[in-house]
Amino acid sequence: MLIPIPSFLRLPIYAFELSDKSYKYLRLKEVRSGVVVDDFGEGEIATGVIERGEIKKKEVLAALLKELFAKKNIKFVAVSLPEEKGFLENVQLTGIKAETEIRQALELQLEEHIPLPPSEVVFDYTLARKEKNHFDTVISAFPKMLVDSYSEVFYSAGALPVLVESELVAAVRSLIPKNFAATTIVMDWGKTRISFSIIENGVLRFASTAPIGGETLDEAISKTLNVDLKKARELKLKSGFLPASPSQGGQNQDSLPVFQAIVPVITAIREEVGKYIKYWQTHSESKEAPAKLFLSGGDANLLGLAAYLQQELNIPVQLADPWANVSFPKNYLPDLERQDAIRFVASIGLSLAALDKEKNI
């Protein structure tokens, strides 16, 4: 039996995410009426540091992250991986009778779906469904290489990792109810890429990237209207997507040009989004296309982009609220804000897994 540690006794945890740009972190913290932020931050990261996921400059990035674990007294970590350079693989298992010989069976079969030698892999599965003559898996996986790096990054900054995983699935354990069944379709729109995945009964059943990030559209506006990055940056926010004229909801004609220089951008992201809804219906059993659209990431806020995207996809889309599965005291408001907690999707995801990992230390 299991005695309860009292919270005042456990050893705190701090959820990081880190992206080519930035570095997120967070911790949750239970209190007598719920669960509160206890701190919460970012900051950036010098361009080169880390490339499409993989760390370039080791030393570089153990320095950056040293010198804020000693201010902030960090010694344990969850840590998010990116999704970009991992698998996730739909196995259907047969032949075995019960729950505890999945793993095993997976070991066994792993060479088969993941496209590296099983020594140099670090897996884990979830049970998807649990069928009269089969079991519906996936494997999230990562090359051994990748996890050794990031794990030796906080060693060498001065915390020990207690918990790593894939960034979409600390984001799904973020954004989607617990109370909600239905399948649905997460787009996380980051500085550098955007991600898309599909989740069932809770379970993620899909995903994957592509490098349009929030700074393809600052580019965008700074190619066409001819002003610096900051400038453009300021334009996005300002303006949005959004084509109406003012008396529709919209734009005034000084927003125009914005809107024009952004257009392609968008329409490539509506047609990624449309082909994954396609893919689903032709893949999966139901042959139904997800009931809902979510939309998380920094860029996700951009006026105009929920409307539009659900009048061409015809599904309904909204912004995802990352608290959807934190607990909050009755009044309690956090000092991260919904429309920047929404940021800070994975380390939500990933501080709510370190609460339960606290109270087993």
Ligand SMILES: Nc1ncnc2c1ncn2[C@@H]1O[C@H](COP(=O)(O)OP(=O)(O)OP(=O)(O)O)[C@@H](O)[C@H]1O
Contents of the next structure:
Amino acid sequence: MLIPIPSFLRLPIYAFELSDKSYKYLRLKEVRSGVVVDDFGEGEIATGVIERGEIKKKEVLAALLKELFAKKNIKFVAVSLPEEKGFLENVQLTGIKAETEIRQALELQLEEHIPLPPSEVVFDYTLARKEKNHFDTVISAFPKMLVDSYSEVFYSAGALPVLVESELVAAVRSLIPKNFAATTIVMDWGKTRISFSIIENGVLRFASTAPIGGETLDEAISKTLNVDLKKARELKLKSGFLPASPSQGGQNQDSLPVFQAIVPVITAIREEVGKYIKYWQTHSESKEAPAKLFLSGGDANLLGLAAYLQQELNIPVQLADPWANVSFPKNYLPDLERQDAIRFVASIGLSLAALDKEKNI
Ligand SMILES: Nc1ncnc2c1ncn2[C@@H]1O[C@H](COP(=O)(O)OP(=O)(O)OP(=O)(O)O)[C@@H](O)[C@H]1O
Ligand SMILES: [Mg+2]
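Having seen the form predicted on its own, I'd like the form predicted together with the ligand now, please.
Complete assembly follows, chain above in first position.
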């Protein structure tokens, strides 16, 4: 018999999202009238500790987390893994009869889809569509060595990882509203990288990450306007990317130089998004171009960016709602404002999965 655990005895699971230069954490908590943000925070990670998603200095990272875990009494964690080190593959399975046979069937043909020996791979799958004579599945896989190195660091810092998954899979859980069936593309633009994801019927079908971070904007401003990086970042936040003339209500004298400095980066990014939209339209089974672009990550806040992309790509573009699937109590507002919450999408998505797990432990 399953005895429900009283909520005060439940062990909190904290969600952790790591990137090359930062860590973020968040925990959602169930209260009587919904779900609230119990805790959240972030910190910097020194250059060289994690490089392109790979942990290079395990002891340094473990020591940093150990201090935080001790302070907050964190014993269980849900951890996201860097997409750039993962593999996402759409696999059509024929010749099996029941959903229960999917995992085994995928295991048998793993080598055809993932360029690593099966013994060196950790994978999970989602059933995207069940057709009459086949199953459309999506494999999300990571090198076992990478998963082990993340687990090891969290474990040696004093917490047990109870859930480990791709950061983009986690992000989808946060920002694609449940029952939102239209094909969408998500662009997450953070400090060190940009990721593109394509989602159909709530399932992540395609992902790609490039090392063009928001700091590329800071560097372009710094170089062109001959200011230091700190000042460049301030200018970026203040001026944004406002291509309109003053009469159109956009740019003023101050923002013109910033606009000019970052035009090449923004144009390159627009081309990237355009490329992925086209790719999906021509290569997916559905042949459906994404109908909407959601933006997340800190640099998605760049003034004028959403409007510019919408105009150039000719599809609706909007800042994602990171709380799309969190049922807050009436009149509750989290301490995390929208422009910051949008940087925590992976943590929020992980926390939603962690909540389910807490209930079932
Ligand atoms: N209002 C704003 N306008 C433009 N950029 C902003 C704004 N606020 C924050 N940023 C930028 O957001 C970035 C930080 O975002 P985020 O927290 O998503 O990155 P990260 O997750 O640490 O990095 P990554 O995942 O790319 O390694 C920085 O480049 C910062 O300059
Ligand atoms: Mg990030």
